[in-house]
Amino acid sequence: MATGRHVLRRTVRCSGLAALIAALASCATGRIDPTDPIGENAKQIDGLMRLSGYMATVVGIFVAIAVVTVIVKFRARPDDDPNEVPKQVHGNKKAELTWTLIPTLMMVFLAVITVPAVFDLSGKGDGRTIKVEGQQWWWQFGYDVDEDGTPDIVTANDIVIPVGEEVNLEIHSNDVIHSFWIPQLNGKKDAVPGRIHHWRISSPVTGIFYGECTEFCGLSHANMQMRAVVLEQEDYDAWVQEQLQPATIPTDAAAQRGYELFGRHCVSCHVVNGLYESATNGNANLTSGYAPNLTHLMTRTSFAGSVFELYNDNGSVNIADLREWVRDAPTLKPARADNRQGMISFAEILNESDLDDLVTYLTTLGGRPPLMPS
């Protein structure tokens, strides 16, 4: 009888802790929300997994009920001959055919919905097209891209997309394997070198949409962030247009000190189109062959990966972040600069006066975002 209770309540707390770990474990946290799907994509991808859950709820609160039956009413009792054997049971046909049709028939239907929608969710629309390439520590994104394989615009940790329109990713590595994932748009796509994975996101509302690479790829995975800015057509045309346009070199004192500063220590890995482009078309001083482009670095929201915001809540520009970044970035994001992985430190190389004007030239690059305050 004791033993029987023992049972019963240690089966009750187990239950009632995994029901406490899935509630948890459900929960989103942070700006990344895969409970609140906005793009028709994740909503498709959204309406499975809740179809799945409910599916796997109801199994599992049968399963529960059958075994707290089975613990009450096979429990050993005061009266009981503790010599008697059980009455021998070779088995029951009607319970294993129905243990066993059940399953396969949820899972057939399962499949029967969810095998075309895969298929779906991999097709490629008829919308523009940006190149997406996985990198360590972050994503870049390339615009109308030539037969050559050179954008016309290219842009980092922000992919900037008109609203209501359903783009076409072509997603693709430079160094290991990544994933691809904003999980209000749709769901993940790998990243593999030498390979090219289609995936499509849209949103019907303007807005920014935050993700993450979701495939252990180094020592900073949990650093590779990216965001999706949704802009009205309008906007997103004004963007365009100032994407296609080349820098130009500084009038004032201190960015043009920083402009000469930028030229010799920064050109082996980033790029600024019009001023600063032999690290261009993958020769960047680093494994993946790439850093991020810079000509217009403050139309951007984020930078280091999306690690860091650009901007403050009030609109200005996060120059304490981004000064810091530029002094030791490896304090900031982990990486391995000595093997051609991430930013090097310039603590050693920089002087105080000469991180001032390196940052304030690289606040000309570029006018502010369109959804950023002023």
Given for the second form:
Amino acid sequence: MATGRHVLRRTVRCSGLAALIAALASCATGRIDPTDPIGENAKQIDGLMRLSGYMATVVGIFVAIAVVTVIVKFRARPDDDPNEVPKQVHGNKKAELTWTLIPTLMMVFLAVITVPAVFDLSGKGDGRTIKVEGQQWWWQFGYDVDEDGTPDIVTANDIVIPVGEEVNLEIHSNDVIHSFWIPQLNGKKDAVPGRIHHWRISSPVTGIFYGECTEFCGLSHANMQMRAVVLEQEDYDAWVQEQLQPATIPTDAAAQRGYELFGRHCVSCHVVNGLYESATNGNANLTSGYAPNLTHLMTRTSFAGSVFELYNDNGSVNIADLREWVRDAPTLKPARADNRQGMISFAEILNESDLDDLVTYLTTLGGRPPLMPS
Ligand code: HEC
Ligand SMILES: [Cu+2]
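Previous: the form predicted alone; requested now: the form predicted in complex with ligand HEC:
Full complex below, order starting with the chain above.
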């Protein structure tokens, strides 16, 4: 019969197991999900990973059986002569050939199927090209709509692409080495200063796909995320048209005060197209030379390297985080402002009403995002 203590112990053990299963399950359904490939390239990588995983499993089982067999078969027995030397196999041609040839053949097989895939994934596709620039600690995306060689749309955090199109990425870095990774769409590609790496992403379905910098890049590396927002073609076209519009001076009185404060405190780093452009083309007062272009801030789903949501679950603007960000960004997200890496703190510079006005101004920059995270 189960005593009270027994039942308690069993309950504790079961709930521990349940918690572990829940934790593992939530890993697999987390927002950055390498186990659920959606894009063609991600599926190709997933196939290769699975195949080599199955091969490794077979090898692992074989080795485990061999080890157990040897342990049992050749264990010491009471009547063994301790001075007896077992038969030596050094130089045994059959054994040497077997354990050299089988792994070699397996490696050659894996190389034959993976090396072409590596080259294939780095090639250029037919779709449009988006410039992807990593810097501490956020991603910038540039769209050259009129194809004159300079981006006409510069945005951050959310890379917006049309559904079903294989988009080319030209990845590079404005400071240290980063790595671009949205696992449901493709594998990892390093962003290296002075180099351009080609990569492609596509998705057969609309939605938001989450990614993360995967090359350690300093203090806030863990806070350097990004999202692909995949839209129907007509929604994408509408998004492009909106992004091409420059900003205008706000009419609301509080927003106007915010606009003036912005001109005093923020334009050494941030660009607002048509109004404040002194920090364009890498002229921001930062080691990387770039801060997020804020012209259409509110059309993004997230801010500060996709670490904070720009909207609450009920669809209202996440004023609390946005205001706290403007007040004291390095407290929300570690930065080296003293070394011109990351946004500086305004806690000692702006008062409460300045902050309100600035945030009011920020909320006038662009309409709502075409898709909201679910
Ligand atoms: C020294 C340069 C600098 C100054 C000055 C500065 N910022 Fe920033 N700001 C940054 C950097 C860098 C980031 C990106 C930080 C990150 O994601 O880690 C940023 C991010 C932001 C973001 C989030 C944008 C996005 O899409 O992720 C907002 C909003 C913002 N700043 C508002 C302001 C306002 C308002 C001011 C003036 C009160 C200001 N900033 C002054 C450098 C600066
Ligand atoms: Cu990084």
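Residue numbers count along the first chain shown, from 1. What you are looking at is a predicted structure, and each value in this text was computed from that prediction instead of being measured. Whichever C-alpha set is largest while still superposing within 1.5 Å between the two forms counts as the rigid core.
For G91, the Cα coordinates differ by 2 angstroms or more between these two forms after the core has been superposed.
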